[in-house]
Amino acid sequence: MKASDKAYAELRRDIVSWALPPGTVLGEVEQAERLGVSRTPLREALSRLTADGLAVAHRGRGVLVSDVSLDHVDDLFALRRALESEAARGAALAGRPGPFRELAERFDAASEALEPTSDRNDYYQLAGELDQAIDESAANPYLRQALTGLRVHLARLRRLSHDDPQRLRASAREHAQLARAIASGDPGLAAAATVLHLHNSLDHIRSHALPKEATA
């Protein structure tokens, strides 16, 4: 793997999961040290980050963590509702049920097996592997681009939101009929069970979003 690519690989995935919060300063020297790469490549990372949205330049502190608003959520999830609704209607015209109902079945195992105490990244994990057999059963190259970028931002608005167990439970429960609508070759009710979970991870997100302050 390239200098660059590892950077940018290691600085998106801290992004994302808030090792390094809205409004940090990715300062050219530290983060080139923490990463054990050259300014160089650094340089060409933090390039990537910032055409994805995930940092912007500021005149007088240099390249910054961007900043994450709920001012934008209505925006992100209609765009997530066509892309994704559009990826499960092929996933589910292209024939393949057997991984969806595998995928069904764990999803119905997780609804059951998560509690307060219990590791959440098993649980986006499996929803990960859900979106990538979407994509792969999909077979739209154009579509699956524009879904990586868009589920990077969605990652991140998890943070603002109260992680209860009780909406993960009904959430992997809307996961198992999404999987179970692909396995069915019904695109329409595919499409629905889509539509539906957005819905309802929308509602979620705007009535336990956490402080402002919180994104400071």
The other form holds:
Number of protein chains: 2
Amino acid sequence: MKASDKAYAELRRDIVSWALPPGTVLGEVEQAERLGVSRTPLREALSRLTADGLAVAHRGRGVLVSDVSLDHVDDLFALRRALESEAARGAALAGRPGPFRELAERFDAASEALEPTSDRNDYYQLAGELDQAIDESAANPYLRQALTGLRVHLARLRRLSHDDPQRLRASAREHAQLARAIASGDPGLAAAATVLHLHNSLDHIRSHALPKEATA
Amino acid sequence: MKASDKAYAELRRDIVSWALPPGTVLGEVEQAERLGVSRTPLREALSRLTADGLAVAHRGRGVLVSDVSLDHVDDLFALRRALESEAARGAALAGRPGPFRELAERFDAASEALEPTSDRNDYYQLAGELDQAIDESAANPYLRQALTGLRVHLARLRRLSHDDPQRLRASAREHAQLARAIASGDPGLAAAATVLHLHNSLDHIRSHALPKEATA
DNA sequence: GCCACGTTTTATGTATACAAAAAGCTTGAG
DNA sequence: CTCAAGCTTTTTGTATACATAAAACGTGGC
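Here we have the form predicted alone; I need the corresponding form predicted together with the DNA.
Zooming out: every chain and molecule, the one shown earlier first.
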């Protein structure tokens, strides 16, 4: 693996996981030493992070890890609604119901199995599988790229809201319905299920927000 | 201006204007000499171009100017419809009818003034002003960034289709209607006007396509 | 005591030298 | 004549040295 790829992957992981919280200064020499690479590949990594919107250049002061706060959540979800509705439409039109029927059943199982003690990461992974299946069926590289860029921001946003098992169960039911809508081949229904799910999701985030902790 | 910014701006301009047609190999040393900068800033420029989708890395063979063909036009317009509908909705909800009423009148004038001899660039600039006004009123930085990235590809696509004055006049009328829909403050109407315009635009591109010339 | 200016320090921006990997070509054998 | 293996050439990837600009700090004047 190239050193620049390694630096990019590691920095990105640290940013998404909040190991490098918003506002952190990413000095070139400092990070180059930490990651064991030279400044040249690290610069390229920072360039890519900036293009992703995970970092912002701050003239004379290096690049900072970009801010994430609930102030942006409405804008983020407006874009998400536009993109994911389109993707769901495309997936429904693709006419490949098999994988979605299967995913719907797995979401059904998840909605009943979810306990307060269970690991939410399992659920996030299942949701990720549905996203991936939609992307593949929609088969639109431009849309896919836009969604990929968006999902990075959404992953960072998770840290800002409590997620209780009750909401996760409801979310699983909504996902199951979305999967079935796609399997049915009805693009309008698939888009509607998407819009509904995103509305509920945003609603939950707003009403269960953590006290402000990121102000960089 | 930084050398890397200069290299990026120049390369991007050349790619969009087809001075560097799809498939062109962008060798680092070659382009660095042509643009009068060193390899380091040029590399950064190529990195950004790749992130924009204007170039694709080709392992061992340098980066190539990315392909543009009518094969992608459907995907591109699907994304465009999703994004611009959302932007039009946002602009309508912003409740700032003034600029859009003015733009509508300018489009009215343009639809009558357009002669076979007139410069189409004037019209494209006017359309660009509407896009900008929509972006500003929608006031969603994430959406705006996605649209900016998309419009680069659309600008390159223009070269693939004849545009006759008749279609330009019709397009002007559609733009005028869109502007009025936004001015009226009705988000559903604004989205509908957008969808209709994009449908007609795509329809025209497909039926007036130039013979295949880009296959890289 | 406070403000402004200059110096110092530390950061990024650039260039170049070197290393490594990959593609294409040549050459040899089958 | 064809295929493959090895070499050559060209390309990218990395490191480091140097230039430059900005920011922080100290110092001097007011």
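Here the structure is a predicted model, which means the values were calculated and not measured. Numbering follows the first chain given and starts at 1. Under this definition, the rigid core comprises the largest set of C-alpha atoms superposing within 1.5 Å between the forms.
K.L.:
Quick one: core overlaid, is L196 moving 2 Å or more at the Cα between these two forms?
P.N.:
False for L196: its C-alpha shift is below 2 Å.
K.L.:
For L26, state whether the C-alpha moves by 2 Å or more between these two forms after rigid core superposition.
P.N.:
True for L26: a C-alpha shift of 2 Å or more.
K.L.:
On a rigid core superposition, would A170 pass a 2 Å threshold for CA movement between these two forms?
P.N.:
False for A170: its C-alpha shift is below 2 Å.
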